[in-house]
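First, one chain by itself: the form predicted alone, in structure tokens.
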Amino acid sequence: MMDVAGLIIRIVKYLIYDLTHMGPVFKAVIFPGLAFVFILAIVLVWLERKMAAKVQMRIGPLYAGGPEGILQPIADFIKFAFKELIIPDQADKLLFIALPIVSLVVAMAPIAFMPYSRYMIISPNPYGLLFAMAFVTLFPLIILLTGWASNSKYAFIGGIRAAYQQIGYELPMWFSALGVALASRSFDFVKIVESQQPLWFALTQPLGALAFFIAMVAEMGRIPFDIPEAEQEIAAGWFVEYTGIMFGIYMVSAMLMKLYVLSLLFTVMYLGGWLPGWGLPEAWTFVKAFIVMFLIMFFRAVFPRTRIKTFVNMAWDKLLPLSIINLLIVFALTFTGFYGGVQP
């Protein structure tokens, strides 16, 4: 068994780091970028469906082929695909059909700057958080711009609720992220994750850590921040008028993508990275990345939505406080030398 262990890892190794000498091509469209990206969509798709079923005691995706449905989301995208596509006539046409597309290219951006490993990097950049979070911080006006050009009053309350999560809940992540980068001194993401070592920031600096997780489920408007969409309320809300493969994409880029790259985001800033990087560093990443991404599933389960004025005071009363209050006192731990002194 071990031998057959071993051979296994020489081949993933193999495939990993051999494989990546053909540059940042292989890296952009297999892992991971692309082609990763896009078989993870569908894994959490139907992860998500089957994980509330059992919580909420129904049956979840069953019939559409595969063990316990996992062809749904297949049979989901080939339906996206062949459905009409109607265009409100009173709809900013160009804004309408760009969008969706500007929005997928967005979301996925930040994939570029973020490492698995030391190696493992499509762009390395030294300033990469900045980038990261720069791209996080756009897609809320997609979605205001969105619900703008839908010329549909359901539509243009969703985006208006959207611009309410970008300016109360980007600030705490801003703060906390300068918290990160104030204890690092650096807005490189793999020396981000060397300064984690032999504490992740996540134990050091758990105020910072916690607002930014909060900040970052309403970010993604997941429940219970679900607000901008509220089906019950505004029918589903910014990307109301869209239809097939349109709403397909803004399904993937608004919903998992979101989700996956800020669960990385979070992994690579407070978990660690890679660390403590024996054996196979990127199933360090991914494995922290994915217990990251099942809890902020599992809200979708047991959490109501919350209410807008909840969701504002959170932000302005709760959150704003905790992040300027983690950023004063990793200032005070720097300047002392735990986190190894000023630098001259």
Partner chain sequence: MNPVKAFIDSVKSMIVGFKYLFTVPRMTLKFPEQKMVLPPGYRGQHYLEMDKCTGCSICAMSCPPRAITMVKRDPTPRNKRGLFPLINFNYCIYCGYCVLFCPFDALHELDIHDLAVYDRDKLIHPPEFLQKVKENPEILYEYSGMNVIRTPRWKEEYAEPVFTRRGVKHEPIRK
The other form holds:
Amino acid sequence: MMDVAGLIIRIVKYLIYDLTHMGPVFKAVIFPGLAFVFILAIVLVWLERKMAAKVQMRIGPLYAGGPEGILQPIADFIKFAFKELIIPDQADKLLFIALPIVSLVVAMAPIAFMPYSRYMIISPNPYGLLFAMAFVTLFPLIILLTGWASNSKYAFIGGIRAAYQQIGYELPMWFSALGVALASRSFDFVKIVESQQPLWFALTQPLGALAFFIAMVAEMGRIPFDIPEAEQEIAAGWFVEYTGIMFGIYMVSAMLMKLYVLSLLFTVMYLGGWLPGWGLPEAWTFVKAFIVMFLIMFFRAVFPRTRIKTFVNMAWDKLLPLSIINLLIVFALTFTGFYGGVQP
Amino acid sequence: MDGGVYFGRLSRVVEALRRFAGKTVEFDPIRRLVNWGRLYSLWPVHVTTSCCSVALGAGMGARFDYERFGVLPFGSLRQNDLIIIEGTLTYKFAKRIRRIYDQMPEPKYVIAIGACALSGGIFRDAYSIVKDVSKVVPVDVFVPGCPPRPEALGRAVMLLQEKIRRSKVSGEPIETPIVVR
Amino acid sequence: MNPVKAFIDSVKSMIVGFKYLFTVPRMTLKFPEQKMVLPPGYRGQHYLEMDKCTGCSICAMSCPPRAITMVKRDPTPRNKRGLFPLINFNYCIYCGYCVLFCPFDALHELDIHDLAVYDRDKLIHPPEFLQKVKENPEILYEYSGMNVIRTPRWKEEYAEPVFTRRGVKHEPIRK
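Could the form predicted together with the partner chain be given as well, to go with the form predicted alone?
Expanding to the full complex; the earlier chain stays at the top.
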């Protein structure tokens, strides 16, 4: 018994030390990790609705509680948590129940590799870029599986659309990321940020940044590229059969976590992360990522939806050449020593 | 969902747990929290039966903006909890309304607006009009008018919120004294 | 489509969006607290002056949805048959014909237009109730069960006239 008590005391002591000294538990649970992300998610939902309302000269959520109705997302979430769960008779039940949780895991996994500053990484990894991009790429597969598992026409069309759309944006995205990796000669996010010391990659590789940005918005499934959802065409697309808390989880994972993760990825890869590093480096990263998120949420208030054919044509005709040209330029510039470091 | 299908032998335990949870949820702070979430997040489904939808359009537009109450029109019915029946309901469309109502998850609410939805209105002699919407779906709040003004729609939303505030989590109404402030 | 032109168009639309986001004021009326000023002669809920009514039934005859039924009450010297209008607001389309055709100016309309009820029977207004509405219009809200709402109308402040705000402008007809 004494051993167990001693063990508990040691664990508690470690936890206190960890939380006060920003150890791995603090990182995973509080700051770049769960608590921070969920609070940010609430603020983002509220901000998105409020901003769309302001552009349309409306007020938006107001009476739910808090200043300017900031508790509205919590009210929505509580409503979904206490709503009836409907599982369609023809659905693949195991997949149908498991997929929201898998999607949340896949959407949140890249947060582990994203640096907020040189030391504020949950899991420092020399191949962080590859890991993050791999998880990001996995999400359309979950959409496709969701469409298949719910066994509804609209959901299946949505899943097929997601897969079809991925054919368009996946190559430009990876080629642009390859440009970054080539310029910084590393897949490590910390080295990627450090090698943007004089000039951000958004300035030295504008073509790649543009291609990555457009592909990124498509990957998030946001307006103008929310083709897998497409409310007006295919009801609500791939999540049409999900009710209650399962839809709530999908809303968090697919609409918010992807937005957050990809904006942070864009910030780290192209906007120089925490540079210039004076002051509080985490604040620099956060402010930049928040501006990117704000911009992408602002698209919702302004743009219509593109057709899927238009988007895939644009991706293959414009984005892919753009990213390949960018890669060639970066390749040529590395020989001149423009990006610093050792010559290849 | 039916516990027996998904949990096999454990279904009796699951049933007991569900009953326990159902009773726990009715206690006052939790009940109030759940009702708060429900009443400030009424998402109406996009279904337009007739011309009174202009009142809905005006209500969701910039002038009256019932998104202040948390009313967010949403495209798909599995996530929604409010049907607003706008005006004339034909027998042909009544089947669709009933199907939409059945497909929505509990708890779900219905607001009927316009004279035609309440009684057939000026078309009550027509062969194809449903004279009483509450025979198709159970209606919570009625709004008279042809069409009603957006203010009346707002009153209907507020009445529905009050109804939710005075009900249990399971949906049964509870009697509380009316306080006029 | 020319990609450069498409890009410029997108940027233009975003500039318009930002203009609305930061400079244009909101035009929303906070309805339960504020109230829209309606034009004069708005056709809302009815009231009846029973001492003027003669029971001629012209209102019931002129009513397009036949919402008005003549009901028997105690006869008065003016109304010897004792017929008075009962208005069923389930049917009423607020066209105003009954008010227009009433030869003795017994029926009138208020500007109250925001009724909503739990129970449709509360929308059937007998003549005695229509008489009471004249003295105290707020009785409509109590009768239809709307006093459960926390911000009753009679404690609201009127909003500034909305047409002077940005967004909706009345342009005078050019001569």
